[in-house]
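Only one chain is included here, represented as structure tokens and corresponding to the form predicted on its own.
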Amino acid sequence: MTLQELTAHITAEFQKTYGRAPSYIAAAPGRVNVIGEHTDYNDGFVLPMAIEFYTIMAADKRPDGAGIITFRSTSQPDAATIDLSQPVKPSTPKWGNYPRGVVAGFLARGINPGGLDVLLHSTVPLGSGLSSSAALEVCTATLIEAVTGQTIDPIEKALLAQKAEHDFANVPCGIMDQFISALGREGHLLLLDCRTRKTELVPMNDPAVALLIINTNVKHELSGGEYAERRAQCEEAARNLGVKSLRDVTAEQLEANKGKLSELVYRRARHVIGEITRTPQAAKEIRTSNWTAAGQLMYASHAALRDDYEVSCKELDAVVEIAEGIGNTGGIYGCRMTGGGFGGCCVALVKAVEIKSIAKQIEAAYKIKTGIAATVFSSRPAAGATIIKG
């Protein structure tokens, strides 16, 4: 659904749920990361784009004037409530902790939205690595801005949303997801320096190319510690190399000091250091429409994530192998896993005229290889969070 269609949908659903029309509507997009994986917590670079899939919220002041916010979702049976007269703490249902954390962040800044009835709807696929949680957080923050008439700096908004995820959902995420959801611009990727938080818009409005997102529809259940384990291994590498973070190490310095690291930690560092170099290089190639070079960097990124960082899985690898088989002549410049790994999505840079044919080929070959039906869709770089009404 387009944002316009989503707005009509959430307006009608709010009317059904609460018996009146909403006074405020806000939306925030999910994202796909084109390149720069597991670099954000190493002070590196990332190159995400907002996608045309959104979390949208409609709200109205409570008719009874009570200082209670009720969040309802079109996809969840239980409502999440916040009593504004009490300190805001994590509670049940769990999905409500994302908006709870955001409300707590605004209250800490002296911004109180008062009692509200809220309904949310999301088209960002859950558990697919397209950042449905950041879209929910940033959408909540944007809705509060609409209700209170008090806007905060978009970078501050992204950091508030990140803190909500850390403190209320207990997920030690980096800053990429919230930044692109808050700061995305239509027709552009966002090159983000995770150390300085400096952002640079990278135009991607050439109609000859598109990004195809392939959801493997697989999410492997892990022991839960893989993300924290990778972070700890990177910190160990930085410590043994005598630097604050792996951002401060070149590939040559890593090779010269290889003996200071275990084989496993060396490989983790090799991925991160290589990816920190690849990401601004990919932005440069995209700026000059050098799609073949940008695609090769995407393939190199996937190989390092698969072999050195070990966060891929057979389904993600199958998609990339299929893409390599189709190749430049068939219209695919490059392909890689995107997101944290162990399932979720791949992203492919493709010729726009071949997009339908490529999608069909990938769907058919993936089903043969894995027995699973993939979900394939394309997106142009979308706008970041927006107030639609209010």
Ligand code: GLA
Given for the second form:
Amino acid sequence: MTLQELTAHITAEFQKTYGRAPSYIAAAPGRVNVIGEHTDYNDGFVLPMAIEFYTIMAADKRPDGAGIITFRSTSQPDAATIDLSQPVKPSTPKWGNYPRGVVAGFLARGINPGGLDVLLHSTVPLGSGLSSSAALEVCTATLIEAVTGQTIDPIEKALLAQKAEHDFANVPCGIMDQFISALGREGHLLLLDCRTRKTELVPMNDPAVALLIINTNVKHELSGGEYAERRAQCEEAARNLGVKSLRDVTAEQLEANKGKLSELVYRRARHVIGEITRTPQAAKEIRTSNWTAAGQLMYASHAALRDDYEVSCKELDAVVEIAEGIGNTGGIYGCRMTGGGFGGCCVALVKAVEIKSIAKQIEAAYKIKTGIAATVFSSRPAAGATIIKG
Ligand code: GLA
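Mind sharing the form predicted in complex with this ligand? What's above is the form predicted on its own.
Next comes the full complex, this chain leading.
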């Protein structure tokens, strides 16, 4: 559904749910990360793009004026409520903790949206590594901006949303997902330096190429502990190497100081340091339409995530092997897992004219290899969060 179709859909659903029209509508996109994985919490570079899949929220002030926010979702049976007269804390249903955390962030800044009836709908596949949770957080934040008329700086909004995820969903995520959902630009990838928070738009609108997203339909769960463990291993590496973060270490320095790290922590660091170098390099290759070189960097990224960082899984590896088999001659320049890992999606850089045939080939080969049906789709780079009404 386009954003326009989604707006019509949420307006009609809001009317059905609450018996009146919404006064405010906001949307925020999911994302796919082209390269720069598990680098954001190491002060490194990331290169994501916002995708044409969104969380959209419609809202209206409560007719009875009570200080209660009710969040309903078109896909969830239970509503999540916030009583604004009490301190906001994590509660049930669990999905409600993302909007709860964001509301808490606004209240802490002295911005109170007052009682609201809210309905949300999302086309971002859940648990697929496409940042459905960041889209939900950033959408909530944008809705509150619409309701209160108080907009906050988009970087501050991304940080507020990240804090909601840390404090209310217990995931010690980096800044990439919330950042791209808040700051994405149509037709562009965003090269983000997670240390300085400086961004650079990288045009990605050459009609000759497209990005294909292949959902393995194996769910990932970031709060499973693996993510926090990887983060801790990176911190251990930085500590033992005597630096603030792995951003401060070159590949040569890592090799020279290998003895200071356990074999496992060394491999984790090797991925991160390699990936921090590959990411701006890939941005450069994309800027100059050097697709083969960009694709090679994507394959290298996947190999490091699989072998050194160990966050891939057999289904993600199967997709990348299939892509390698099709190869440049078949129209695939590169392919890698995207997002946190342990399931979810791969992203492939492909020749636009071959897109349909490539999708079919991947679907067929993946079904044979794994017995699972993949979902394959493409997206152009979309714009970040927007206020649609209000
Ligand atoms: C998740 C986190 C991000 C980032 C990626 C891995 O999506 O939310 O902050 O760390 O994993 O690159």
